[in-house]
Amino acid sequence: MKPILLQGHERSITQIKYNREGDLLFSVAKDTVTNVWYSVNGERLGTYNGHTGAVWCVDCDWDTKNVLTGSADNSCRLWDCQTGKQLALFNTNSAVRTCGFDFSGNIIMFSTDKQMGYQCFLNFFDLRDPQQIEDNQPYQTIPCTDHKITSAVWGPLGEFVNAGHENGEINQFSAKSGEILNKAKEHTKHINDMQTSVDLTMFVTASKDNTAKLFDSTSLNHIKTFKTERPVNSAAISPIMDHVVMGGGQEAMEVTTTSTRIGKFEARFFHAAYEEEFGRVKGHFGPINCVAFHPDGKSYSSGGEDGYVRIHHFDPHYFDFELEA
C-alpha cells in the first residue's frame, strides 16, 4: 500500500503524536503551525494558530479533549482539541522543549531550555486550579542546573516524570515532591527522544550516540540496546508486536554533502527481544526527526526534515513475520 503523504508544514517536522484511539494525528514543525489530521486518509482536520516561533512538542490528553504545545516563542499553550480555541497560555523565560499530560489529563508538565542566561526548569501545573493558570505559577518547579532536559515522558499513574538530558543522563523526578527518585546513565550523548510503551511499563530512548535503548519505566533498569551507524532522532515501541521503529540520519546541516542513499534516511525496524534489525522503509528526502506507531499497531508515521509526514500501513505479511532466532 502506498504511504499517505501529509503536506501541511513549510519547515522541518519536530514531533508527531497520535491520540489514544489513533483516529487523529497531531504534527508540529519549525513553522509555528500545529496541524491535526485524520490518520485513516490523511485529510487535514484543522490547525491551532497562535504560536510565533518553532513548535517543539505536542501532546494530547487521553480523551482527546485538550492539546498541549510547547514552542520557541517562550510559551506553552493549551488548546481545545475540537474548536482550536486557545484555553490557556503559560509564559516562560526560554523555549519550551518538551510537554505532556499525565494519565488523568489533569496535570501537565513542560520543560524549558537553558538559554539567554536562564536555567532549565521542569514545571508542573494542575489544570483543575484556575488560579495557577491565571498567575502563571506552577505548583512545582524543578531547576536542572547542570544539563538541560531534551525529552521527557510521564511514568505510570502520573507519579513521576522520566527526563532525558543533553549529556545522556536519565533522571526520574517526582511530580509531588520534585525530588530525584532514580538515575540512569547509559547514553554517552544527547537524548533526542523518549517514548513509552502502550502500558507505560517501558520506554525507549533515541540518542545522538547512534543507539536506541529500552528501559524499565519505574526502576530505570536498562533492558535492551539497538545499534546503528547514524544518530537516532526518534524511536517508538509497537503496541502489539515486539518491534521498535527508529528514525534518524546524520545531522541536518551535513545532508547536502551526501546522497540520499548514503544518508541513511530510512525508518529501521528492530526486534525488541533479539536486538536485530529486520526491515527498512525508505521515503524521506532527509533525516527522519520523529516516528510514532498507531495505537492499533497496524501502521506507523514518520516526520522528516523535508517537512512531510508519511503514514505507512503495514502489509498483511508483516503480522505473520517471525524472526528466526
Contents of the next structure:
Amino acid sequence: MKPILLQGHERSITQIKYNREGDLLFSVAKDTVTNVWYSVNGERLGTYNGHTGAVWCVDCDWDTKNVLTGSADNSCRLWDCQTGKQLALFNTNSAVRTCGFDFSGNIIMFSTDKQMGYQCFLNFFDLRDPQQIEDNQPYQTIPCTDHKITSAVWGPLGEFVNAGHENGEINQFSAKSGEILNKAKEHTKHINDMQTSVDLTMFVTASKDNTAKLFDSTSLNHIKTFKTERPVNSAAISPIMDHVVMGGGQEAMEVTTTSTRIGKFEARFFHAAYEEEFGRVKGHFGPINCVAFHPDGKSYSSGGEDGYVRIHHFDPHYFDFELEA
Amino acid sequence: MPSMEYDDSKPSWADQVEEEGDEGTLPAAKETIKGNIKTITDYKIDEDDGKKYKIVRTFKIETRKASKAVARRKNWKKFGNSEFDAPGPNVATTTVSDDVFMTFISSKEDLNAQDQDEDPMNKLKGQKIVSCRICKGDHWTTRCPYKDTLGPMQKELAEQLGLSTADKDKPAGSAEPEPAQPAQSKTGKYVPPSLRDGGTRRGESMQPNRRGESDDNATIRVTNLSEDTRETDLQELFRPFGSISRIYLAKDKNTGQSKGFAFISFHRREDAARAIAGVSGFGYDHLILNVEWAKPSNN
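Switching forms now, from the form predicted alone to the form predicted together with the partner chain, please provide the structure.
All chains and molecules follow, beginning with the one already shown.
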C-alpha cells in the first residue's frame, strides 16, 4: 500500500478522527490548528483556526455539521464543519483533555485537566439550550477529585460516558444524574486512549502499562487483553474484521536516546479474539500517538509524534489473511 | 510584405534565444486530461544549482459512488488555511509516501527472536557492564547496598594482607628487589607505574639485536636467487637442514617479484651452518646460489 502523507501540522499529532461516513478525517496536534481532510485522496478541505494552545481532542457529530475541539488554551470550541467558523466557545479553568458528541449530536461532554490548582471536571452541555452556552454553565458537572480523566468516550444511546483515568481506572458516569454507574480497574497505569466499536457496544483502551484491553461498554466487563512490550498510545477496533490496531512506541522523551531500529514505531495489528499479533506496518519516524479505522474498514490512519498523519488503504492481502488458530 | 507574415507565425530565433537565456521565465504549467489519466507538467528552477526541472505528475481519475451527504461534502468550498488551494490535493500538504507493506507474522517466536538480534542492547544484557568493587555486584560501587558494612571490613582485610605479604617477602630477601603488592593490584586501586609489578626492573629495549641473540646468529643470507623464487620454494630447499623459524624473501613492493635475496632463520645455529655448507654454490633455477651468515642488522 502507498500511504498518503498529510503534512498539515507542525508538531506531534494528538488525535485523529473520522466522521461517521469516513469521507472526512479530522486531525489535531500540539500546534493550534485543526485540519480536516478528504480521506479518499488526502486533499485538505480546510482548517479551523482560533485555538491558541495545543489541541488535545477533536470530535465530529453524526451528520458532520459540527466539530468540537478541546485545547490546552483552556477552551473547548464548537465549529461549523463546512465553513470553519467558530460557533461557540466554552471557557474552562484548565486544559481540555477529552471531548465528544453523544450519538444525537445534541449533548457534548468534555473533561478538564487537574492543573493550576483546579481539579478535573467532566462537563455536559446541551447544545439545544443557547442559554447554557451563553452563560458557560453546563447542565451537569462531575468533579473527579482523585485521578484526572485522560480519555473518555460516550456509551450507547447517550446515557453515560466511560472515562479512563490516569491511574488506569475506568468509571462510567451517567449523563443524566452524574453518578458513577460502574467501575473497572484493569489497567495499572495511565489510559492514553479509548475508542469504541462501530455499534458502541465495546471499547478498547490503550494504556501506558503496555497493554490494550477490550471492554463491554455497558457492564465494563473486561473481555480481552492485547499485550505488547511498549506503552500503547492508541488502539482502534476494525469495523469489519475481528482486528484491533495499536500504535505506540517508547515515550517521546526517550526517542532520541534509542535507535529507530529498536524504536518499534510500527502500527501493530492484533486479532481481537485470539489476542495474537498478526501484522505490522512501518512508516512513522516516532511513536504513533493515535490510530483510527475508516468506518468502512478498508483503510486506517495513524498520526505520530513526527507530526505526520498517514492514511493507509489496505492491500487485498489484508482481507485474505487468516490467522492460523 | 511576406516577411512580416513570416514573423507573425513563428518568432525569430533571436527572440527564442533571448527567452531561453532569461532565467526568470519558465514555460507555463500544462494540464492534460486523457481518458481517466490526468497529466500535469510543471517547470521549476532548483534553488541550489539553478537548473531547470520539468516535473511530470500523472494522476488517475477515479469516479466513486458515494452517498448523497458524502457527495455534497465533496463539493464544499475549502476554508481556513486551505481557502486558496486549487481543487485536488495540494502538494504542500498532501504527498504520497513510499510503498509500505504489512508484514504478516506467522509464528510469534520467529519475530521475537529476530527482534532480539536487532537489538544491540540485548547483546550487552548477558555481560556485566558495571561491577561493584565491594560486593562484585552488578551496580556502581557508590550504589552498593553493603557499602557501609562490607566496605570498611574489606579495607581492613586488605591492609592486613598487605602487611603480612610484605613481612614475608622481606626476610626472604629474594634476588629480585621487587616489592610484591598483590593486595593492592587486585583491589583495582590505582597503582603508580613505579610501584607496579616489575616496576623496578630495567625497561626492555626496543633494539632488535637485544631481543633474541640466538635468532640472529642462526640466520643465513641467500643471494643470487632468481626472480621467480617464492617463499615456499625456499622452505622446500632449506627444510632438510633443520626447523626454520622465519623466512624473509625480499620482494619488490609494486610487482611482488623477488629481489633476488632472502634471509632464513633457523632455530639452531648448527642447522644454519649445515645449510650454508650444503646450499652455497648450489645451482638453483639456472643460477648459482650464494649462501652466507647474515650480518647482524644495524637497526
